[in-house]
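One chain comes next, on its own, written out as structure tokens in the form predicted on its own.
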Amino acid sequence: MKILLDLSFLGTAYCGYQVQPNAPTVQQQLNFAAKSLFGYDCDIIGCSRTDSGVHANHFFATVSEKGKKALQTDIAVEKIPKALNFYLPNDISVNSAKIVDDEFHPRYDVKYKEYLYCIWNSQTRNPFLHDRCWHYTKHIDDIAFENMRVAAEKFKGTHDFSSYMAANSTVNSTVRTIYDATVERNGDAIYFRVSADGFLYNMVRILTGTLISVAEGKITYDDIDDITSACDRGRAGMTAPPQGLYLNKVVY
């Protein structure tokens, strides 16, 4: 059998999800925990690569015995989360586990993903959100917020999103479909939610930076269509910092 894990992690201490030489990663911790529990090396494949400092409310990964499609264990699947959590650090938690088909792939079988970006818009920092949001101190008033909301709506649809991809990135296709993009406010917290069939490198962070450019009046929401069609990274806004970004949902 192959096991699909639903996990959450605080990415502050890690250089992203994927194993890297001489750098702590989430996958490295999962590899250690799985070997400690099952007694052999495992292949752990994640649903996405995340940047350093990026978090996940729901991240999915499959576990199988290394070099095989299946996992050999007598541990009941419902007991695997608690057992793995025993070996994991406190900033990573396995929420649940279930059996999936041996051919299931956690990245290629995704229908869509949703990311959440959190902005703390206040002159004073929130110590409980340290490294968990972008502390943006310039006040975003009601008019600027409404402009952000309208601009986010213009991201929706199937487009070439290379204007919102990190420079010098390489990918087979830069066309993606954004299904929904919303901006919400709760007190001093501003949340940008975006769901799509896939994302380019730094895409959500650049979309967020572009919304901030709208809030600052550097561009207008009417400029968004032209920025998107230009396929020019230089036309879009800054790349927002990683600590405000969360992989929020993955739908198969």
The other form holds:
Protein chains: 2
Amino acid sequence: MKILLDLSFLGTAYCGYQVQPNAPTVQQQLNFAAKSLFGYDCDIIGCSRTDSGVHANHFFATVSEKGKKALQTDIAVEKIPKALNFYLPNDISVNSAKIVDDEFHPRYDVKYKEYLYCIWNSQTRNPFLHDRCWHYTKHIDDIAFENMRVAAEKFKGTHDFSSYMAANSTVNSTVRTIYDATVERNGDAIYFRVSADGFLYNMVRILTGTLISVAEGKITYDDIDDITSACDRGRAGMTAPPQGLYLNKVVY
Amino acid sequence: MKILLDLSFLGTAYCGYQVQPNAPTVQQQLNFAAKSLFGYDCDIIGCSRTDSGVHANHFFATVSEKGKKALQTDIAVEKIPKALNFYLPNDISVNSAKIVDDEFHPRYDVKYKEYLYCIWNSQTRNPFLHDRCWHYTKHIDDIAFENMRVAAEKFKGTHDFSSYMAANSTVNSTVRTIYDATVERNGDAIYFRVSADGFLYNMVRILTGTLISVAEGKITYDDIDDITSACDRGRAGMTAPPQGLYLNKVVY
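Swap state to the form predicted in complex with another copy of the chain from the form predicted on its own:
Time for the whole complex; same chain goes first.
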């Protein structure tokens, strides 16, 4: 059988999801836990690469024996989360596990994903949110917030999003469809939620930085369409820092 | 002038509020920050001692020059939070500062305080709440939760609370008045809120452990009055771990 894991992780201690030499990653921890549990090396394939310091409320990964499509185990699938958690550090948790088709691919089979970006908009820092949000100190008033909200609406649709992709990234196509993009506020916290069929490198963080440019009055929401169609990274806003970003939902 | 600070801190890294030899404490950090800002040693008096690993959403402390009732400074009081935060680590924040009467005492002048105790009731851990709640894995069903809720009601009133005080504590009087005690649930999180004119050593953690004894059916809510009037620490429940506890409100 092939197993699909639903995970959560606090990304602060990790250089992203994907294994790389000489850097702690979430995948490395999962490799260790799976080998400890099943007794052999496994292939653990994630639904996405995440950047250093980025978090996940829900992240999906498949587990199969190294070089094979499935794995052999006597452990019942419903016992696997607790058993893997025993070998994982406290900042990573397997929430659930289920059996999927051997051909299932956690990245290619994604219908859409939702990211959440959290901004703490207060003069004073929040000790409980350090490394868990972007502490943005300039006050975003009601008018600036409303401008952000309208600007987010303009991101929706099928576009070439290369203005919102890290410079020097390589990818076959820079066209993506954003299904929804909303900005909400709850006290000093501002939440930007965006769902799409896929995301370019640093896309959510650059979209967030662009919303902040709108809040600051450097651009208006009427500029968004021009910035998008320019296909020029230099036209969009800054790349917001990683610690505010959460992979929030993955739908297959 | 004498200054009253409203602070928040994540207590994970600290052996409580109060300075002690060879252990990191919140007060030690405040002493350092105040000396760095004002240029002389200060007396920083807190509203409460907190245990190792306990947090505060709101904690109050006065600042005066060492051995004096007030302090001399040219810094405007509204600039003090940001200035102190510059010298404080990210897990402590000064939210606001105000001038109080030189005779004001942050502990003796408290009218009432509210503590919040957070339980994460799920088989799987939450990576974002490690060190921020008690991970209690046995499922608390609706009936058990309702029993906890009724039991919490029974804590209210003026009683000798020595059944809920850490053994071998010394204090002049063990009589306190609990004004309110409620249990709420939001998904997998359970919140116990209790306000009183004062608290005995470990009292909120033992009250929480007693509510868990009710949830587990070891005792019923009808036993609470007997346990209270027994004035016997052995009759109450376990001491819940520190990481779920937050000083939440202090009213002067």
